[in-house]
Amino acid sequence: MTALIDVLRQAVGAAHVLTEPADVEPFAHDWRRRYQGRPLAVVRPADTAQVAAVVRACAEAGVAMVPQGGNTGLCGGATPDASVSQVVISLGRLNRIRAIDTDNDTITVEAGCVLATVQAAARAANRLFPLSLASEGSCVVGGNLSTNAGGTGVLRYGNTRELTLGLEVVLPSGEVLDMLRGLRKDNTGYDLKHLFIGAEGTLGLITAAVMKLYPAPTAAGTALVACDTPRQAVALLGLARRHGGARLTAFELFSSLCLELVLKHYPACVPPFATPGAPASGHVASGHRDASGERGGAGKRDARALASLHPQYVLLEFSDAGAPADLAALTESLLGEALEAGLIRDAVIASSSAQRDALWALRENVSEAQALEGRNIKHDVSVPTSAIAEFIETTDALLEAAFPGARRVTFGHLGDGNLHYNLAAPIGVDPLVFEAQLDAVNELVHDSVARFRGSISAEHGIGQLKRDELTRYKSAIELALMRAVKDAIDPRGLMNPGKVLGAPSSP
């Protein structure tokens, strides 16, 4: 392989072609550290014409490419096997902004940009790309648009295909594809670039793309809401939908677990509500209001008290380009409306940005809290809407009588259908002697996701983690067409063998 890494080192300089232990060693894992590679090399080109020419000098010695972003993703995707003899080809040199177009409302941005700097473009354009994920200051647009990335606003503007206009991607065979158009209406034929958005670097590289931008909005109504019952959080989404139409841009349920392990694990996180009979917390919210619809004061109360106090919780978002009085009238008749119908047990309303970001906290910590907490088992699944509620319940009583005591970290876009369905070991039980039991684990809940005509994978992919599992849950013709597609545009398998479909390269 001396030859190969001669040709790299003259394509991309020498300073870009890793070797050394040390040096690979950063992209060699995923973020979880579940899997462990060991690349031949680590090549980070700064531009699509060198990373034509490290797939061409790839392809003609028949190695196999991996391609990474920002390293974020949680299913393996991105990691090289073990064999040292695949090359993972890095694309975060590849970070510049080509071009804002404001009457056009796209943006142009290279696979390598940080998905926090392509929103920081869009608001100094004063627009909005709202793509919006927990991971967003690390992860890249290559990434995203290789998982068809999801996050807190597809309630609104859908997950990453549906921002996504153009793409520049390199072939199997070193070939560019430019379909660099920003274009929303272009019916000649077969709409290539879908292919790529969602198929995890197996089909090619995706060097650059068009997205679509949006008004910046000037307002926000935000609110934490207590319920009692998914069914009831599910009710409530639909009269957010009935009040505010498409101004209603998140909806995310999670757990009194969730907000007990979040005030357990970030301090700074204030407690909501009050405890039972107490005077309603104005720490988050000065708009707070309790069951009986009164406003209350403050008071420091004991954070697991609080977390238990209510069984669901809901932070619904509308947001536009008007008045902001106008949001916070909206959301107060959608709440008071909620509690005459006995849909809700209690509200806090953010009154300012701080406060905006207070109660988020509480709902984007929750992942990293149950991290801090030991190892656990996760799920990221989706079912129709209008079947969460019954998913819980059926789940919730099957995972009991299969693993008495197993807690239930149950968290998600409730908007559209997305949960974070985890489970951590039952108190008093070794997480990782509970982990131990993943394989029955998954099987019950994703057979369960089945039932409900749902999927296994909602927003970060299959990776090596569920590429076994994809077989179980996708029909004999689906998996045929998929590897036609396969063998087609990648007829050696070079790119990211083992990923999604197949088994794993050879050592």
Ligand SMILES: Cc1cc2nc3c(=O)[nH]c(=O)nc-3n(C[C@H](O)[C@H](O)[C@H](O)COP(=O)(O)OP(=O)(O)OC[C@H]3O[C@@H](n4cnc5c(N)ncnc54)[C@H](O)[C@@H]3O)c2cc1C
Contents of the next structure:
Amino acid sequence: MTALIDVLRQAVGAAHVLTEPADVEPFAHDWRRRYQGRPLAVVRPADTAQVAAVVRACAEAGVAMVPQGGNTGLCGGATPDASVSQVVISLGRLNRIRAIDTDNDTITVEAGCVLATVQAAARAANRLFPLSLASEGSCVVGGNLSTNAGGTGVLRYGNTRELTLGLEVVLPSGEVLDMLRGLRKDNTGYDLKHLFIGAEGTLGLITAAVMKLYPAPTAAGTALVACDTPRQAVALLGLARRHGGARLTAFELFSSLCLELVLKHYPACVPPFATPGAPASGHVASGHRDASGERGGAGKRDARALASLHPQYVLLEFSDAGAPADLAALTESLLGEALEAGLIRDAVIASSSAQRDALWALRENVSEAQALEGRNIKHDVSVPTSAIAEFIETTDALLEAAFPGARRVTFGHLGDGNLHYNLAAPIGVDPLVFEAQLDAVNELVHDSVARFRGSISAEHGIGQLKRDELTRYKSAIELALMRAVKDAIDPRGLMNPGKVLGAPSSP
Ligand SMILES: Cc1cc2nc3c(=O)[nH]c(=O)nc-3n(C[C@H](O)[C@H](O)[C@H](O)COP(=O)(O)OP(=O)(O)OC[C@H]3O[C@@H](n4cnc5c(N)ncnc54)[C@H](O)[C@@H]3O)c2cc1C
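Return the form predicted together with the ligand of this protein as a structure block, the form predicted on its own having already been given.
Shown next: the complete complex, the earlier chain at its head.
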């Protein structure tokens, strides 16, 4: 392998071929540290030509390649195995914004551009790049494309696939496939870019993309709403769509336990309502409370208040390029009607951007708060929005019967039918003991998802984590077609082996 390392050094410069254990360590494990690998080397090319040279060298040596972006993926897709035989190709140095075309409303970016940088570049051009995830300060566009990332803007703008017009890809042979077109209409046969989006690096390396831009919103109407059940939240979603049409940008659900964990682990976050657990107050309050826990007043967080939170919360947002007053009126009229219809218990509308941020913090910190609480069992699932309430009711009941006391930390992008249906150990049970039941819990939850014709991976992908689960829930014919695509593009199986699909059944 020394010969390969020499060729790689010639291709990208010796400083960008890492082989020392301490240097490769940050690239050798996933974000959650669930998977630990040992790469032969980590190579950091700076442009498409260097990526192609690296891939050609690895292909000639018959060495497997593992593409890596920001390494924030949650399924172990970017982690090499422990055989010291795989080369990690890290795209972080391909970080140029190649062009912004405001007439065409497109931005052409390299795969290693950090998502937040792309958002900022769009903002500077008075446009919106709507992909938004909690990991946006670290994840990069190539990773977003390869996982078809979702996030909080999907309801209005779609996921990464829907934001993509063109791609540049280095194939497993080292050839460059230039599909870097900024066209909204192009019916010239198979649209090959879609094969690489969501492929988790198993078909080639994405080096650049043409992405859609949108008008920058000038106004937002943001509200946190308390209700009793997911069923009411789904009814509220329908009402919000009827009121706001395409202006409905986000519709996020989280349970009282989620809020309880956020308030416990993030002391700067404050309970959103003055009278937690109270019945419908008959009015919609404007203005989120300050860090003292009172609307403009002083006081300490009351532990009893935390215990009497509302059962469910919805964070909803309208946004538009219109006047702020219009969206405020829209939000108030929606919530007024929802209160009258008995769909919600209480609501608070943000009246400043600081208050908007404070409301969003309650939702965005759920995932981290759950991690701080201890290890847990996660499910990133989707079912049709119309089935989401029944899915939660049915699966909650099945779980309670099979694993009594397991705490359900359920939250997600309700508007997209996407739930993070997560489970924490029953109170008093060691999380590691609970985690030992992982396979049985997964089977129960994913079988339930399948009965609702849902997906076992709504936005995080398959990677290594769900590779075996995939064979259980995809039909034989879908798996065979996926395998045929893989074999056609990567016949030697050198591109991210062991991810998404297992080893071929016959040599
Ligand atoms: C706190 C937190 C919140 C998150 N929230 C969300 C969320 O709301 N929605 C969501 O969808 N995800 C979310 N994620 C998951 C993760 O951030 C996304 O999957 C993200 O798109 C991964 O980007 P990355 O650059 O980190 O990719 P990596 O983790 O580096 O790679 C992910 C996969 O893509 C492949 N890959 C990377 N770059 C390339 C390339 N250039 N060409 C080919 N293949 C490549 C890798 O081999 C791997 O299989 C979250 C993660 C964290 C840690």
